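We begin with a single chain expressed as structure tokens, specifically the form predicted on its own.
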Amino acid sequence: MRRRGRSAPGSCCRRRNWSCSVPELLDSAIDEELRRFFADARDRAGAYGSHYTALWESIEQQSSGGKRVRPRLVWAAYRGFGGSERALVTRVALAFELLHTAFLIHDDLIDRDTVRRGAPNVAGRFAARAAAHGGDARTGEVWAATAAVLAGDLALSRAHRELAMLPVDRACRESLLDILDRAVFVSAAGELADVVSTLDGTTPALEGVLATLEQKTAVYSFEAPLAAGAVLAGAPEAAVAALCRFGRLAGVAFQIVDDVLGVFGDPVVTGKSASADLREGKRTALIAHAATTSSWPAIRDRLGDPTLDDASAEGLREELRACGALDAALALAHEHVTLARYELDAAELPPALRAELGEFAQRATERVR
């Protein structure tokens, strides 16, 4: 009997020639699958009224314009271990992109954001829809929150369904569902910890910040897609475990840089405000370092002020730069990339996959969006 979590070669997919190797073509495949999925959902929703159709249109809008990091990692691990069934792996990649969409929608609701990637998100669109139908501000808030909860739930449900309905053997399907379940379970813990950490009067500790980054983002965005792709291809358990360790470390590095861009990035390039995280008082590696310096009292007094204007936000950025927080955060990201690449070098992985993931981790610290 095979051990759970490891499938025999060929059990999860039939080996076929798959010539697609360009990332843009992979993005095109997942985009086409998303278009097909949302077209079907809109058709079904029409029987339940125009507002429900609009909700599905809003979910589709929220899923567009992303970096497609998770599908690329699913594909990389799957192909790295010899997988060649494009249609099959695309469904797994779709599941993790829908999981990401669900988390973005719920995260925006928790943060009370109405814009994502420079455009109104689900909540923002439904607040505007309420106003267009004669609703007042309170009605707009209720419509926005309701739409965001339902939209996130619908995307999350479909992510599970994609894996549950895969035409693979039972052991493979259960392993994939276990991976998805862990991603949801751990991410929820991280989201809660992120919110709780902003309590007034608390001083952020780097250890806690890093734990939250791993739980909230690294597990579902990096560890889980890599593990899913490898399991689908029938990779050895030791290799899957190594990819999980790599994913957690690379994911933390990615998120540290993301948080840096959330404060020091160009909003035109990143598609998000460079002041929102400061107004929210978000606990990041930047803030954890600042809390260890003599500049902390001045930073603490302005951090988390919902009335923080752009000029005051710029002053906070200067304080963070002057106290060494920016340099420290970027150095920490580089350190995690180094540790991630060590995991690749220490594991028995296909050389091409090792090289591809090593380059991916390196790019995590060099991106501008």
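Positions refer to the first chain, counted from 1. Since the model is a prediction, treat every value here as computed from it, not as a measurement. We call the rigid core the largest set of C-alpha positions that still match within 1.5 Å between the two forms. Compared with the form predicted together with another copy of the chain:
- Core-superposed comparison between the two forms: the CA of Gln61 stays below a 2 Å shift.
- In this overlay on the rigid core, Leu261 has a C-alpha that sits 2 Å or more away from its partner position between the two forms.
- Once both forms are overlaid on the rigid core, the distance between the two CA positions of Glu280 between the two forms is 2 angstroms or more.
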Given for the second form:
2 protein chains.
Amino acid sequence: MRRRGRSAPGSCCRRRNWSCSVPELLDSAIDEELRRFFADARDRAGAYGSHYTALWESIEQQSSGGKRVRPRLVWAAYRGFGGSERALVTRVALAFELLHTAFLIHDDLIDRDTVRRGAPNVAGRFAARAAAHGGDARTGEVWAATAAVLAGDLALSRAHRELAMLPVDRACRESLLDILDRAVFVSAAGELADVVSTLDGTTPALEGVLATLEQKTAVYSFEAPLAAGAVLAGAPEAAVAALCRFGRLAGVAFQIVDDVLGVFGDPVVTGKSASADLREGKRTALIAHAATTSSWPAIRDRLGDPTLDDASAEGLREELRACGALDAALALAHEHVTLARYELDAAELPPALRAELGEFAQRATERVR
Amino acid sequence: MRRRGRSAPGSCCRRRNWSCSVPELLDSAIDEELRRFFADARDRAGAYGSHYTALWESIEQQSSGGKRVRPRLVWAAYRGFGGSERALVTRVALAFELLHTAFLIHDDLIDRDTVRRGAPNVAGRFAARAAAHGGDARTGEVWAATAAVLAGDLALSRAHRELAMLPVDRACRESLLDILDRAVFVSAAGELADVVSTLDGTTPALEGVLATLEQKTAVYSFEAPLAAGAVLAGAPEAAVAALCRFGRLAGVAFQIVDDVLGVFGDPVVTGKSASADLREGKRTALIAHAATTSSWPAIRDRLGDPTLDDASAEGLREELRACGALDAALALAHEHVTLARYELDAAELPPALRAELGEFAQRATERVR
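Could you present the same protein in the form predicted together with another copy of the chain, rather than the form predicted on its own shown above?
Full complex below, order starting with the chain above.
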């Protein structure tokens, strides 16, 4: 099934790196804030034994190595509307980064994954820890599940706390909490829909695939961070609403391309197997289009076969190309980018922000990883 | 392993029902607030399909049937310090009830339980739902785990939100958020310690057992609700601190008795098997005491045997009685109640609250279920 944010939607092509257009200050501010938060948590955890300290270390490890897409969007919207309080926006950015961390950990738990970004995740680390303490495989599974449940709960709780404790006026804080509430509510709906649709055996329909992408990832990863940054800077309601629409559309475009790269990307560049999604039978825009063509019976028979070898995967890729699914998926991503840019143009936004976000969306279809 | 709040610590003996000493208004206020909250959530979920609505129904079902111990403690402390805003205290009580719901759901996930209070839990309902949609056993497991992860996250998020949105002044709200933060942080430490200690094969030590009871259950179920009610009513810091100490001690006493009832209680009255904890090898004060006696080798060999039959369980109970473990555990519970009452007497508390809580603690050792 689809893992939330399995690859970073905001990863950018090599030629035009989005990080160049936002202050490098951001990365160091967020990293510094995360370091401070985790150092405090580890200190506090020390009173409860080495396993609990190790749990916090595993959350910190899980939160590192990401591309900080959500903090960057918070920051871009905040700066775009004239916000200048770096300490404040960093805390909001931290909240969305920890929300993402929580979702990654709980997503891996659902998928029973023990590796993320090429390294053991929270569950993987605690399975190894159980083995190091002489535990058998069953013990390892229980330790892994326990650690993943608790780590996600702790990161999720901190995301809420960061916004709840923010030193801003009540109206602003409550707006931010509403944004967070919607992000949690909608992404849970999307995650459930994704799991249920992957396993229910019906033919994937494009409409459902797109709705799931939006709900599961675009809302919490794009819409919510942009809205939060804008609200924090005191942006007008209409502008916030436009950013939300933009975020959903751009987020869906990113995810469509992400799924295309999961099948057609160069594993050396993407860092991901190009056969895993095919073996898993992941329901993507690519597959939904293929299901409307005469090639579908041949594709369907091999899709989701966990024993699919690389040669068969290559054959399946050829079928997907030949039936027009690859072109259709890329066209759909382009269409979403066009609609996203239209939202920017139709709204009264500061010109610099419009330009920055327009460029950001454009890169959705130019990514190689 | 120990499930948080598997039986309600505040369940009371039949002769002296604690609920008689708090207004019946409370139960109806909490039930009404929960009903309203879940009705809103179901309405909102409707836009995301029937599975998501079913998920919310399963959270509601999970939150019903409990004994509302935590809301009652919030209420008792609030009323005890002269608080009179029912709408306000009900929201705080709701937050702690939903925190409890979240923990129960995630505990069951860790334990892979599919039944709670004699009925299918969130996971059990979604496993059945998968089967009804033609899913195989593996599909049922994935749906169950997904539902349990998300349901816990949603309930946990709502607990945070209730306090974060509370219409009180900043200092009060931040104190409440600190109480919640500690409850989440410490109970995660206790849950992890419990899982790790159950599976690591070492001899259980009393000190560790008691620390785990305090961390895993007493802090979030007793200390935090009492502190929150008192803070909301504007109680002095010293009084809040005394209630915290009382809550931890009384909470541990309740859990010791709970564990005794899990082995020696009448299943007809407790509603729980009297052999399950022995088959599971649960580490309780009872077992920790037994481990210090010459009977331990004989007890250890049978403890945790999942095939233990009722006759062997009865033999094990006899051993636990004969070696003095039952008496020792009950004495330990009494000792905790005495210390808890001492905290009440040593602090400057409103006399009615002192009497109410003293009686509440006393019943810890008189419970039959």
